[in-house]
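To begin, one chain is listed below as structure tokens, in the form predicted on its own.
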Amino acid sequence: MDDYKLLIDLHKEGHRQGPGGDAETELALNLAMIDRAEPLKIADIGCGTGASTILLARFLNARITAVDFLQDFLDVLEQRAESTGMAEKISPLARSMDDLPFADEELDVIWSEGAIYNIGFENGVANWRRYLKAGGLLVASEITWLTDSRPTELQNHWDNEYPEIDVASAKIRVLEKHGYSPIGYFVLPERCWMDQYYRPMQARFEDFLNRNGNSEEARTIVAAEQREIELYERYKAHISYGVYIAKKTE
């Protein structure tokens, strides 16, 4: 099994494929001041197995297109949507986030938790803007420096993993540059990393290795994930995900 398939195998059983939490999804909804009774058309881009998608369906009067390029994740989302009674409000779509089928000004809200980094924050906010109606909302979480300077070990790791990582003020400037008015921002707390993402993933390591014959490739993936976890535990004062809420300007 190649590394790509191994990563899918490790993460598809997770409730979330990145840091986040149900309370934080609802907080973002509240800060966005979305009318929960108004009929809305929403795209949840990079939805993974649907943790945020199902919450949006539960809280809002919305039709939600759940976009992910991994059908394995969408299969899990469909099962979860059926079991929670939300399937009629959610339309899964296997599609790359840089090749979306939406018409100009079709969407009321674009939602993307822990996924926009796949095409880069600036690329995402710039190219997705056209799909939003005037006054439409973008809600996206993005890995963010919390301090102006960082330990070299941490800086080098994330410069290699995601060179676009930056402080919140820089991300907000990107939003303003591309025709958005920022209306809200908050930082994901530690529990969104440890309790919602890292600890559940660590609990799956043994089964993942056994399922894949304890191969060198599988062990390399576990070692890389464990390295990231250790860096977060050591340097969490310097890094988190920021949740950015912005309105498309006229």
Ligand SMILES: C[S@@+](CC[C@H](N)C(=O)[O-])C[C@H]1O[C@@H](n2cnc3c(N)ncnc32)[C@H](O)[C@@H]1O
Contents of the next structure:
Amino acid sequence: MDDYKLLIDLHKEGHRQGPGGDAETELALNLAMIDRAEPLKIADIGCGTGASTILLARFLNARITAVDFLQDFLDVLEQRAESTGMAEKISPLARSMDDLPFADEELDVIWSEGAIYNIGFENGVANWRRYLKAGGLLVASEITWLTDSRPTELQNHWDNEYPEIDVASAKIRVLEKHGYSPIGYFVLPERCWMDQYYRPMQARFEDFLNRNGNSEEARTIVAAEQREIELYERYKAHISYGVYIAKKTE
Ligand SMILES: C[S@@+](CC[C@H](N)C(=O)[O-])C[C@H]1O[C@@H](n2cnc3c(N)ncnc32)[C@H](O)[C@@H]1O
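Form predicted on its own done, so how does the form predicted together with this ligand look?
Then the entire complex follows, led off by the chain already shown.
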């Protein structure tokens, strides 16, 4: 089994594939001041197994295209949409986020939790803008420094993983530079990392290793996740996801 398949195997049973929470998705919805009765067209980009997609379907009068490039995650999303009675509102789309099929000004809302970093925050906000109607909304969570200077170990780790990581004021500046007016920002609290993402993942490690014959590749993946968890626990005062809510300007 290659590393990619192993990563899918580890993550597809998770409620989420990154830090986040249902209460925080709803908070973002409230800060976006979206009219819950108005018919809307939404894309949830990098949706994973669809935790946010299903909430958006539940709370809004919306048609949602759930985009992810991993069909295995979309298969789980489809099952969840069926079992929650939300399937009619959701269209899964296996596609890369840098090659989206939407028409210019087609969408009312672009939603993306813990995923835009895959093409880089600035690239994503700049390129996705054209799909939004004037006044349309972008809601995206992005790894963010909470402090102006950081311990060297943490700085080095993230400079290597994602050099675009920055403080919130810099992310907001990127939004302004690319034709958005920021209307809300908040930081994901610790429970979104530990209780809703890392601990459920740790609880799956043993089965994951057994299923995969305790292979070296599987052990390497678990060790990398453990290192990330330890780094987060040690340095959580300095880092989280910021949730950015912004309106497309004219
Ligand atoms: C950290 S997970 C977040 C998933 C989900 N939004 C959540 O919060 O649970 C990032 C997701 O982005 C997807 N992804 C990564 N690169 C992508 C790309 N180029 N196009 C589409 N999806 C991508 C992954 O498959 C994964 O589901």
